[in-house]
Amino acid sequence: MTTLLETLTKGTAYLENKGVDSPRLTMELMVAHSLKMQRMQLYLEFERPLTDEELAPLRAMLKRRGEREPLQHILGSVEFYRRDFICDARALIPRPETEELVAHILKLKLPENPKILDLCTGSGVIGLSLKGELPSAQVTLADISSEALALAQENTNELQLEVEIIESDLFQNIDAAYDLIVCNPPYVSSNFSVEAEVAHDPGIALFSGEDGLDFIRDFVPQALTHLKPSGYVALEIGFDQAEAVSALLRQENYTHVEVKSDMEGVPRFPIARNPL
């Protein structure tokens, strides 16, 4: 019988072979996940015999990691900002700068009870881990995609959340102003090869003209439409596009305007405010 140590020294071989970045900590993810294990345990049973029914699952999900499919769809959850998403093919699987995002969102002096939108939502997380740190806010999910929002409601029933949910191409049906407007919105290039995970994300989610800035350059306008007196604007943007979409903000006339760093010190996070 082959213990538990042997099948992750074999499987991590083999997701190094198929070029899998991290091939160690997949491995040990999936069998932890695979076995209903937390992954620091797995250290402890080493010498465990795995049976054949233990095992076919397993294999399963490595084959699927082999030929790059990401591990947040096969482990089909991530965590982000301290909490469990449910991940799937239907929306962006949410990056770690994201959460960053998030961070500097908090620090915002919005009012009390802060009415948001997030606009091209996704599978939900930012708007609901806004909901789940400022419980009085007034959060609005909304996406083009209605795969994407069926996912969104299904974590906000995950997480017991109350919020809203619109389907809308931009601000198409929206009719609200908010005190906050957040948008992770598509702004890779059409030209640009994207790695063999990122592409298992949708294409609407990705993709954005050749520069990459045609979604933010109708967003930009239509946004301050939808702003409250001195309202925020929070965006996540590609990592050479912090000077363009400035000037783009500031052709709308938006003010304080400024472009935070994430934690590898790339301008990534346009924040802007309305002027009146």
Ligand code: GLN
Second form
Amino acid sequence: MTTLLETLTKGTAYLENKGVDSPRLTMELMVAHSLKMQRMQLYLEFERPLTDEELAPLRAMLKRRGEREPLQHILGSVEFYRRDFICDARALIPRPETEELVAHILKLKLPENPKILDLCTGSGVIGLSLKGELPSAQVTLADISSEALALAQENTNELQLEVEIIESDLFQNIDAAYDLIVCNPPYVSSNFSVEAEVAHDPGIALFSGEDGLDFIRDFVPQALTHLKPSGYVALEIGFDQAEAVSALLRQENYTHVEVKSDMEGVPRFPIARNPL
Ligand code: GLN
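Could you output the structure for the form predicted in complex with the ligand, given that the previous block was the form predicted on its own?
Up next: the whole complex, starting with the chain shown before.
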């Protein structure tokens, strides 16, 4: 017979041995998920014996995490800006810094019923969070990947939000003009070798040419033609791209160009406005 505490301890040691980050927390999250309990509840039931039926799925999860499959894919969900989103390999796993992009956008002076486009929406986390926080906004989610959009649609249904969803390579199928275009594009250099977990993200969501800027070079001039007067663009970019992206924005005559830093002090979020 194995108790819950023994399972936690053994699983933690296994993950530690495999070089997995935060092994104890990971194990607690997997046990809680598997037993459909809150993580904190585990602490009240350390002596509870686990049946073979309870242990079998847990062993399978442990094996997957030991092989460096991301925890978010194993749990099938991720928390982003206070909401739970379905998460799988169809789109990029939402990163914590992207929540900061949402927070910066919510501080902008947007008009009453803002029209918002989330381009490269992936699982939909940015656009759906904005719709959740700004119910009067008209939000469009767009992506080149039909798989990502299927996931974004599932998240939309789950959260019971109303948004428009458009499959589009950049602005190809986008006609409207927006008060805000937000975009967390692929921005990683194609020469960069990513960690084992990151390799589970779709490459199309990560990589964009030698310097990682191919997408943004196309995006910056095109976005301008889809902004209402004084409309905003807000982007997430790589740790070393602030100067290059600011220069691109100024070159196209955007105004109020600034790059907000993330919690680690990395200039991460360029925000700029349509000069017209
Ligand atoms: N920040 C992500 C990473 O470093 C990249 C996300 C993106 O390209 N939009 O893995």
